[in-house]
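Presented as structure tokens, the chain that follows is alone, the form predicted on its own.
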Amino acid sequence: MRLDQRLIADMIEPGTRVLDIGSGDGALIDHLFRMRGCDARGIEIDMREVTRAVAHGLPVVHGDADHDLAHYPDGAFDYVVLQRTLQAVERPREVLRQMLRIGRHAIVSFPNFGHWQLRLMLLFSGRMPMTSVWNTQWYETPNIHPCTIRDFLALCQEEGYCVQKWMAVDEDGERAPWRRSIRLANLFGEQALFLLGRKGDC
């Protein structure tokens, strides 16, 4: 599994309801189903990985997050996961909302458009920047919703949305020496990832 769906399973209790969006091909679904006893599955936009993740025995479904989470009944997981996507999807506040609305937690993870190497490459070059992360041409590139660390809290505020966890890595899955600091995170951090609860669970 990438570094990210690795630290997304830690945040996960044992023996949860679990809906993985943007699945691709199944890693962290089978990954949770094994190692630590949940029910969980997927959406995925993807028909290609779609049938993968199927091939292999997994409760993976095509499907939208802009559109088929709607179709979910209120609190039918405790956990909903949106891996890598949120910069992709037309309209990540209504996302969110559906995510917290359909479960009791809501875990994000992106990249951080904020990392400091971006800013250098923008800065000098006056083009988009490319890196292992944003690895892909701005005209072929399914990232319509770039966003910094930073713009993602103030979403979470605006929405009354319960920040419980939260952490910045690289790639290499280093945390340290900014995992306390917001400014630092945004400024050092490739990709991000929260641990959102519903309104008044703080």
Contents of the next structure:
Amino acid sequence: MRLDQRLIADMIEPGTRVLDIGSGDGALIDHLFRMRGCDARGIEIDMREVTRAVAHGLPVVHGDADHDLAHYPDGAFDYVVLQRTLQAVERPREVLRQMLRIGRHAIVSFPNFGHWQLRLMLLFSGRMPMTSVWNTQWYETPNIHPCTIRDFLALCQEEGYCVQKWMAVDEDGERAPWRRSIRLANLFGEQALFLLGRKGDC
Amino acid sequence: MNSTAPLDVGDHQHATFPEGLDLECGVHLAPVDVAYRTYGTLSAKRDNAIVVCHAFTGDQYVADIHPLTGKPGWWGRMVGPGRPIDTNRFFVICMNVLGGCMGSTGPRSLRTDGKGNGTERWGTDFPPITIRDMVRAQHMLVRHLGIERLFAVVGGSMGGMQVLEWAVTYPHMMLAAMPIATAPYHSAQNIAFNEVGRQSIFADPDWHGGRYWQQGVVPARGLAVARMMAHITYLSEEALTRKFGRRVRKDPSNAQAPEASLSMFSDVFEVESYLRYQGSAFVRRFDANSYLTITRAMDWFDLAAEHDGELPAAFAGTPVRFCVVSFSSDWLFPTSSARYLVRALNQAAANVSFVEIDTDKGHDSFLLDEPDFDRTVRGFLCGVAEHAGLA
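Same protein, different condition: the form predicted on its own was shown, now please give the form predicted together with its partner chain.
Let's see the whole complex now, leading with the same chain.
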């Protein structure tokens, strides 16, 4: 399991119901079931990954964040997790709304487009930045909705979500030490990780 | 085509329930025979039983030699020692459906009076049955075997309909359900195909209003045509092209002619002779009245009907773990209907896995060599065992 998945797992109370959107090979839901006694389920868009996960006995359905969340009932889960995918969905705001409709909490991680390297590349080369995180050309990238940590916070504020925890994480998933200043986190954090609650849950 | 009478049914292993069954149509059917086969050993705790539901023209001979055809079981590659449904671990039960013709009570059974005497067969007087009636008959046999809780119910096509009906009717009697290549209702297109098959049987001069056995014949031509057409729906264009293409049969009686004569009445293309073979093999093991009874049962199938069309309501609060499987080239029960089912299960907050297996072999894929499918079945059952603490 990746280090950032371990950070996500640490945010989740034992014995809860969890939906992991973009569950990949199912490492997180497997961990949550075995180590935390959670009822953890997955949605994955890549059919090969789905088959692999189901063949390992994990409850995963083929589907995606944009089209399948609307079919879950209100409050079906305690946590709904979206790992490194928010920037690739068609309608990020709607996906967040759905996540906090079907879950009491949303856990969202995304690559931070405000990172200093990206800013410098755009400033000096005048071309779309290419880094280890943002590593596909603009014309074929699935990441159609990049955002910065401050952009995301602004959206949460606009929607009235309660930011219960947040942290900046580097690419390897290590926690970065920019806890006190959002501006510094937005400059030096490669990935961001948020635990959100519904309106009024602060 | 001459009137090949079906081979004698023989004495299939079965249980008789003299008390019978109240059918959904309101008729009380008694007695009821349920023919079955079992594989593996029931554990001391009686917690390892899996019911395998057969498809429309299948039967209870899942994994042993068929007594009529002499062919290996229809799912021997899936059920057996070391197979994905491992009989070293699980106790597998497969039952001939009510209305069938392989030993369970159906149109070919004798119609008995209150004293158990009878000399006349049911024929077309056999009451209309539903998928739920089939499942309730299976439930009687499962209880008869001393089993209170099933580990899983698994089946493809019409077998998948039975799996869904099991989950809706007896949700607290089973841990897991695996509906494969199926749908929660029979579509208009599928009803249409069934109707062509039925009309083909009715049009056969040997049909005799359904009382063909009195004339010592069977409507073999009509039944064979029905089977030929249905068989096309079980395949895909890609599978037919790969298997036969446009290849023409060689005429064995005329070595001079490179190709068979361009006759309208002989089978010129290989795909034709394949279908004719499928049709004629089928009439030797299947009864025309059973064909009508079972196709009607499928046509009536609609799980949402008694919930005002709200499918999720049928699964509300279900404790069953589901694994839905579809095949990408299946156009009889397409992935879209599986996805519709999965979304309803999600809406009912059910625990569900869903896999679409990528294959070009069509609806019949679930009977064929598909390694990803095998892994899915094996893995899902292991996962259920682990969650239930049975691993």
